[in-house]
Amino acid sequence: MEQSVKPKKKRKFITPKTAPYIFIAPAVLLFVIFTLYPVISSLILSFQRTTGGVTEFAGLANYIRLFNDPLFYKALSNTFIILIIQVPIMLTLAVILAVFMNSALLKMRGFFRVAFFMPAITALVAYAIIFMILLDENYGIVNYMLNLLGFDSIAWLNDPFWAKVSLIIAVTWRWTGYNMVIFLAGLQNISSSLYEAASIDGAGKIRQFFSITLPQLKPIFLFTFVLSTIGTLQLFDEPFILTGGGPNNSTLTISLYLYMNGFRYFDFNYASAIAYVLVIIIAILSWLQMKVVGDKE
C-alpha cells in the first residue's frame, strides 16, 4: 500500500514574529555604520599614533600630550567663557520673549513668533557672512552707526575681547528664538486656574511671574540649559567662519581645535583624544546640571 507524501510547507521568511525585526533592520544597519562604528573607531584611534604611515598602539600618549597642551587649555577657557556669559543671557531673553509672545494683548503674535524663530533655521554660513559684513571694522554698518552717535570704531573681529563679544552676539541672535519657542510651549501648558486663583488672592502680574510662571518652567529651564551647554561646548561654525579662531587664538574653541588637528594637521589620533575628552566634559556637566537643578524623583 503506497503512503501518501505530504508536500513540505514552504517556510515563510516574513512572519508576524520576524516582520518587526525586518522593518527596523535598515535603521539599525545605518546606526551601526554611521554612528556606532565611528564611535568605536575614534576610541581606538585615540590610543594609537601614526608615524610615516604606520599606525601603532600608543597607550595614553595622546591624552598625556593633551593635558600638557597649553593651546587645549586656551580653547577650553575660551569655550567656558562663552558658555558662562552667553547661555544665561540667551535663556533670559528667551523667557522674556516667550512671556510677551504668550500675551493675549500682543497683536500679530504669529508673525512675531515666526520672525524670532527664523534665525534658528537660517543657513549657518549665510548668517555668519552677514555678521562679518555688519561687523567689518572699516565698512560695517555697526561701526557706521557708532560713528554717527559719536563713538569710535571697534575692531569687532580683530580684537581679542571684541571678537569674543562678536561670537556671543552672533550665537545669541541665532538661538534665542529657538529657546523662546520651547519656553512658549511650556507657558501654554501652565494651567490658567493657577493664575485665576492667584488673582483672587490679590497677587499682581510680577508676583505671579515669580511664584507661578518660573517654578512651573523649571523642567523647561533644565532642558534648555542642558541643550545650550552641549551646543556651546560644540561651538564650531561661528568661530570658524567669523574669526578662524583668532586673533591670537582668543576665539579658539574646543571643537575648532579638534577640527584643526584632524583636518588641517591630519593628526586624527590626537583629534580623537580631544573628542573623547570633550564627550566626558559634556557628560559631567549634563550630569551636574541634572543633579543640581533636576527634581530628586
The other form holds:
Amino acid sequence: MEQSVKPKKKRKFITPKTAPYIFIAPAVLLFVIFTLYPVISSLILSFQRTTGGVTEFAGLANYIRLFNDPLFYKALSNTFIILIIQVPIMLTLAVILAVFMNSALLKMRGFFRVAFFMPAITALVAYAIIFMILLDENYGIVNYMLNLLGFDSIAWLNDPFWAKVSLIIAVTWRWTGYNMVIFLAGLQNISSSLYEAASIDGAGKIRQFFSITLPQLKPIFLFTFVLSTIGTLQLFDEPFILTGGGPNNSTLTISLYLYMNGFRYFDFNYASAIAYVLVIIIAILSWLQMKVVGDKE
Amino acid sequence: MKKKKIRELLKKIGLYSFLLIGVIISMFPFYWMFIGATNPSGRIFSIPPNLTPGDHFFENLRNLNDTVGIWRVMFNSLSITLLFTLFSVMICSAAGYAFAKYRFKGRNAIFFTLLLAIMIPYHVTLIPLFKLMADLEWLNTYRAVILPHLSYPFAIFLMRQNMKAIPDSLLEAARVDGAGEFRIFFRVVLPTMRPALAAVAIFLFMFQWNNFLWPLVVMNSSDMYTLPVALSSLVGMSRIDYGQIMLGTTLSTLPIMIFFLMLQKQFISGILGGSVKE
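Got the form predicted on its own; could you also share the form predicted in complex with its partner chain?
Below, the chain from earlier opens the complete complex, with every other chain and molecule after it.
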C-alpha cells in the first residue's frame, strides 16, 4: 500500500518553468533565422554597394539613387493609384454585399457565402492567367460581350490606362468576397436591439445603415483597410503574370520593381533599399489609418 | 396587406438578382477554366465564345506533361505543402500554447515582435533569404521552400487566441495527476483543440499551395518547380498553348476548391478567429 505513494519527484528538465521556453523554441529559432536575420540583413545591404564582387559601405547612395529614379516614382505612383481606387471600391462592394447577405429575406446564405469567397482561395497565378485570357483584346470574352452591347473593344492589357483598370478589376474580383465574410461576421455581432429601437423611432433602412451599421463596423473597417493597404502595397503576382509591368511601365508596382532589380539585374543592394522604402511606407500608412479610423482602439 | 406582400416580393427579387449577378461574376472564371481545360487552344479563342466542354482533356494533359512534367510538378507541390502544413501546425500550436497558458519572462516582448512581423512586407526578407539559401547550397531543394515560413506569426497568433479558451483547471488537474508538461500538451491540449488546429492547418495549406514568389525565386530547375511556378513558366513561352495552360490552372485550383468546399466552415472561422472579435 505504501508503495502506491508517488516516489519523490526526480529533478526533471521539463518543468512548468522551463516548458514554455521549450514550446516556443522552434518557432522563435526559425523566426530569428528566417525573418529577423533577413530583415536586419536587408537593412545593411541597402547601405552597401557591390562592384566586381567586392562589397563596401555606400552610405545613402542607394537611397539617393532611388529618389532620382524616374522608374521608382512611376512604380510608386502606379501602386498608389491602384491603392486609392481599388481599396475603397472593394470595401464598399464588400459592405453592400455583406448587408444584403445579412438580410432576413435571404435564404441559402451558405451557398452565397461560399460562392463569393471562392475567388480568394485560388492561386494568384491561376486567376491572373484566366483574366489574361478573358481580357484578350481580340478574342477575349469580355470584349465579345462589350461588342454585343454595342461598345467598341477595349485594349485591356495593351493600353496604359486600361491595363491599370484590368489590375484593379482582377484584384477586386479576388478579394471582395474575402472582405465580405469579415464584414458579415461584424454585422452579426451588432445587437438587434439597436435596430429595433431605431425602427420604433421611425428610422428607415437607409438611415439605420448610416447611423447604426456603419459606426458599429468601424473597427472592422480599420482592420480590412489596413490589411488591404498592406496587400496592395505588396502587389506582385498579378502584374507579374497579367501585364509584366507594361505597357510602358503603367502597371509596374513597387514589389515588381524590387523583384526586377533583385532577380533580373541582380542588384541586391538597390533592391534592398526599395524594400526598406516599402517598409517605411507601410508603417506610416498603417499608423495613419489607425489614427484616422479607430479612435483609441 | 396585398401591397405589403408585393413590396416584399419585389425586394426579394432585387436582392436575389443582385446577389446572383455577383455569384455569376465570381464563379464564371472558374467555369471558363474548366471549359478551357477540355478544349484545344484554338477553340478557347473562338468567336462567338465556346461555352461547352470539349474532348481534348487527355490531349491537353499529354501536352502539359511534355512541356512541364505535370506529375513531377504536382508531386513537388503536394509534398512541399503537406510537409509544410504538418510541421508548421506543430511549431505554431506549441508556441501559441506557451503564449496563451504560461507566464514567463520575455513573453510579451517576444509575442509583440512576432506580431510586428505580420506587418512587415514579405519582400524585405526576399533577398537576404535568397542569399542565405545560395550560401547553404539549398537552392532547388524542398527545404528551401519549406523552412523559411514554418514559423508563421499569424498562425501562432490564431493558436494563441484559441488556446486561451482552455480552462486552467483542466491543466492543473492533469498536473496533479502527475502528467508532465509535454504529456499535457499532446494528450490534453491538442485533442481539445482539434477544430482550431484544422482551421489553422487549412489556412497554412492554402498559403503554401498558392505560394508563388518564394518558390519562383529558389526553384530554378524545372523538375523542382511547384505548380504556380510551372504555370507561370508556360505563360512565358513563345507559342502559348492555352489548352495546356487552362488545364494547368484547373489542376492547381481544383484540389484546393474541393478541399475548401469540404472544410469551408473551419476555414472561414480560421480566418476570422481572433481578428474580428473586439
